[in-house]
Amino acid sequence: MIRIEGLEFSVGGFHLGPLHLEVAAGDYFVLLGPTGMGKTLLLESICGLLRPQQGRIIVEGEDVTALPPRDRGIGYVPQHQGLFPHLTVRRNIEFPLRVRRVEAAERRKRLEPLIELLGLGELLDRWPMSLSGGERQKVALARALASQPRVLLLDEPVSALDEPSRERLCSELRRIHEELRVTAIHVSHILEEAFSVADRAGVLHQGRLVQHGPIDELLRRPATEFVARFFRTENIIPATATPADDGSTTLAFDGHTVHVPGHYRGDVTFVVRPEAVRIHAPGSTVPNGVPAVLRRVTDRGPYRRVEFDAGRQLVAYVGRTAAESAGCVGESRVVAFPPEAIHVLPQPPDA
């Protein structure tokens, strides 16, 4: 288990945290966000590259805070790997059990089950300019994993590989965790590594850890509109709401209305996933209805992307059979919000 307590750190204009997070023992947490909110800056505070200059970081039960790197029981993968290029796969994958003075007979005792798990095994005597991304990558984590830690940092592990490489890596990845069960934080930037890795999640935000907890709640139910957003929820809308007394609310917004279970009052914004949105007939009367007039299609493969002018941008994601009943472009469709799709954004408190 690994916990940080109002963790700071600031360098030039840029200020990260304060800072509040716990991983559970054996978990596999995905840190998510943009490219300089401060993910690199946090793994290395947490490896102890950084001295954060307020907080304390709790590794099983120990303040690790000021401790040099090596006496904190934590592997660090850094995101362009930092391999010795001087050294053999064999001789980088023994690095810190040497320095650590471990005998050879005890080194290949620990390595070996390592080297196998990792399929390493026929590259051990080549150089690292030899190999490929993904191979890099495995040797870097070989070398993490070398001393056993209490705690894997991965920074980016897979951002510099190609799209299948990536797959790839990530399914190795979790094969590993699942094998090894240490606990894991991994830093990055593409929504596709946590769905492949994650058993929870965060999303940083200009130094702020802004919402963290499972996937599928940051994906539905997110707590702000760039948290949403960064999930690739499109719709997001602006209106205003009135409750009403059987418990539900009606949410006003370009001349429609629609309800939601709840009561929540005055200005709001609310998001529905594009893949909940329904498509119906013209005329339909089906609940949370909207008329809308179909303006594009665009093929993504397993499904397709359909656009909506309902005096706002409506975006629905349908399989590709069921695009067909979309329409074409210019005709009139009734576009649904079922009630349990639609998620109102926590209101600030001044609200």
The other form holds:
Amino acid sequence: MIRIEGLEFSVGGFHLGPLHLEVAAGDYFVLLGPTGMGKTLLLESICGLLRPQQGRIIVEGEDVTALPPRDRGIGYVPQHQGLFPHLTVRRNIEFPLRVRRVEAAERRKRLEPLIELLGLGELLDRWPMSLSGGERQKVALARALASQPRVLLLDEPVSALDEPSRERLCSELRRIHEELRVTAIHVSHILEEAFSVADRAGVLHQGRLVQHGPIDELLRRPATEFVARFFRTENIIPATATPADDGSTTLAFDGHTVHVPGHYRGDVTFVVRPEAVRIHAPGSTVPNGVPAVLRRVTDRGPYRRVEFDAGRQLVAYVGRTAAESAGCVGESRVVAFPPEAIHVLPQPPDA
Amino acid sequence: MAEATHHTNVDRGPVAGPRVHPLSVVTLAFVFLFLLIVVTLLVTDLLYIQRTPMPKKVAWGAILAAVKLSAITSACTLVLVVVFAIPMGYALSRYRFRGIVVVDTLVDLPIVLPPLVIGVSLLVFFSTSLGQWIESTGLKFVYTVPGIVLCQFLVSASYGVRAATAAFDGVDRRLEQLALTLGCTPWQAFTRVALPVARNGIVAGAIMAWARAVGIFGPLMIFCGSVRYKTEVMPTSIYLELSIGNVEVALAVALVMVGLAAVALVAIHALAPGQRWWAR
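Alt. form predicted in complex with the partner chain, vs. the form predicted alone above:
Whole complex next, starting from this chain.
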């Protein structure tokens, strides 16, 4: 378990925090955010390479804020991997045990299962220079795990890799985590990567953690517009909410109305995932249907992005096979938002 | 090595084009011209020594003693240079402080300074009351063997420090930081990561400094004199033999020095920065 309490620091003109975060023992937490949001600085302050101006870091109940990096029990895999060029793969992995003067027999006993788990047996006598990006990342991971840390920090571990290696390494990370159950914080700016590894996730925006929870929750129920945009929710619509007596609310926008369960009032913003948007023939009377004109179809490979004009832009993602029936550019359609797919963003308290 | 080659840049030459371009002809011509001069000088030396018989009365004992003294003093200097270059190179590479430009300049000064000036400065220093006091403690430098080491050190240390600084500059700071998270104290991060990664550059710099140390002559003549069996080192021998007309003997000693220099150069090249010995 790791808990970050009110962590705060400024570097140059950049300010991070105050940041609160708790990752339960054995959880795999992905911290998402665009590049340049201080994710690396945050990891460096967790592992002790940076001293925060405020706040505490608690690992398994122990306040480690004032401890030097080596006494924190935190394993860190930086984005640059940082394999030691003058040591073989074996020596690199043994490094944390050698500096702690662990006996050779004990070293072997501890490392053998790890080397097997990561499938590094073939690489032990190679030099870091001769490894591929994915191999290097795995060696760096093994080295960070060698001293059996209480928390593992991974900084963009797969972002430098090509697509297939990235997917492969992500599933390996997942498998290794399921095996070892070490508490992990993985920093990333890539959504697919987060979904393939995370139990829970959080989004960092302007130096603050704006939302955290199960990753699916972040996707379906974003707390802010930023989170919605980060998760590529393309329909972010300002509307006026009028609650009805039956426990539902009418949302009015650009001359259209849709109904959602729940009680909302005044100016709100609601979001609809593009893949949840349904397309119907013109004139159809479906719940929450909005007449619209098809403006553009963009091929995204596995799916197509269909853009409609209904006084404002509405976007639907359609599977390749269903795309034929979506219509042609210039045709009229009825675009429907299933009530359960509509999420009204929480209103700021002062609104 | 085979797997590593694709990481290193392929040398494609300055420009693409026909195999023989005036550019390559002109630039290579200068290389050959320079080579010609050097080789001619060496060959003339060799021929001279082969053709001319050695004079009958040669103080071989003194020369042998000079070679020995050169070896001993330059070895001491080498140790001193390394002892200074490693911490200094690390500090100059890692720490940014006010006035570092001044410090850098002063450290480099002996490289550009005529060695003779160092000899004069030392002589002047040891005539001051502080210098006199040091001599009075029993640690004598003027006209002594420790004086030779002192001269050699002052002339050559900058080369070692400069090389060590460059070598530490080449070590990614983040590697040391990472070592801290992997269980190292800052000292261990230095000895287990920074130092071994910088090793080759440091060794190459030390050899360079050693080669300079063996060769100095000017400051020794001023500060240590040229007393046979006492403060005579190889360059002094060359001078002494020439001064009594024994050109062949001077030349013989000179050729020994050329040989040493060649060995040093080969060693430096083998360790040249940029050539990654661990990838070989």
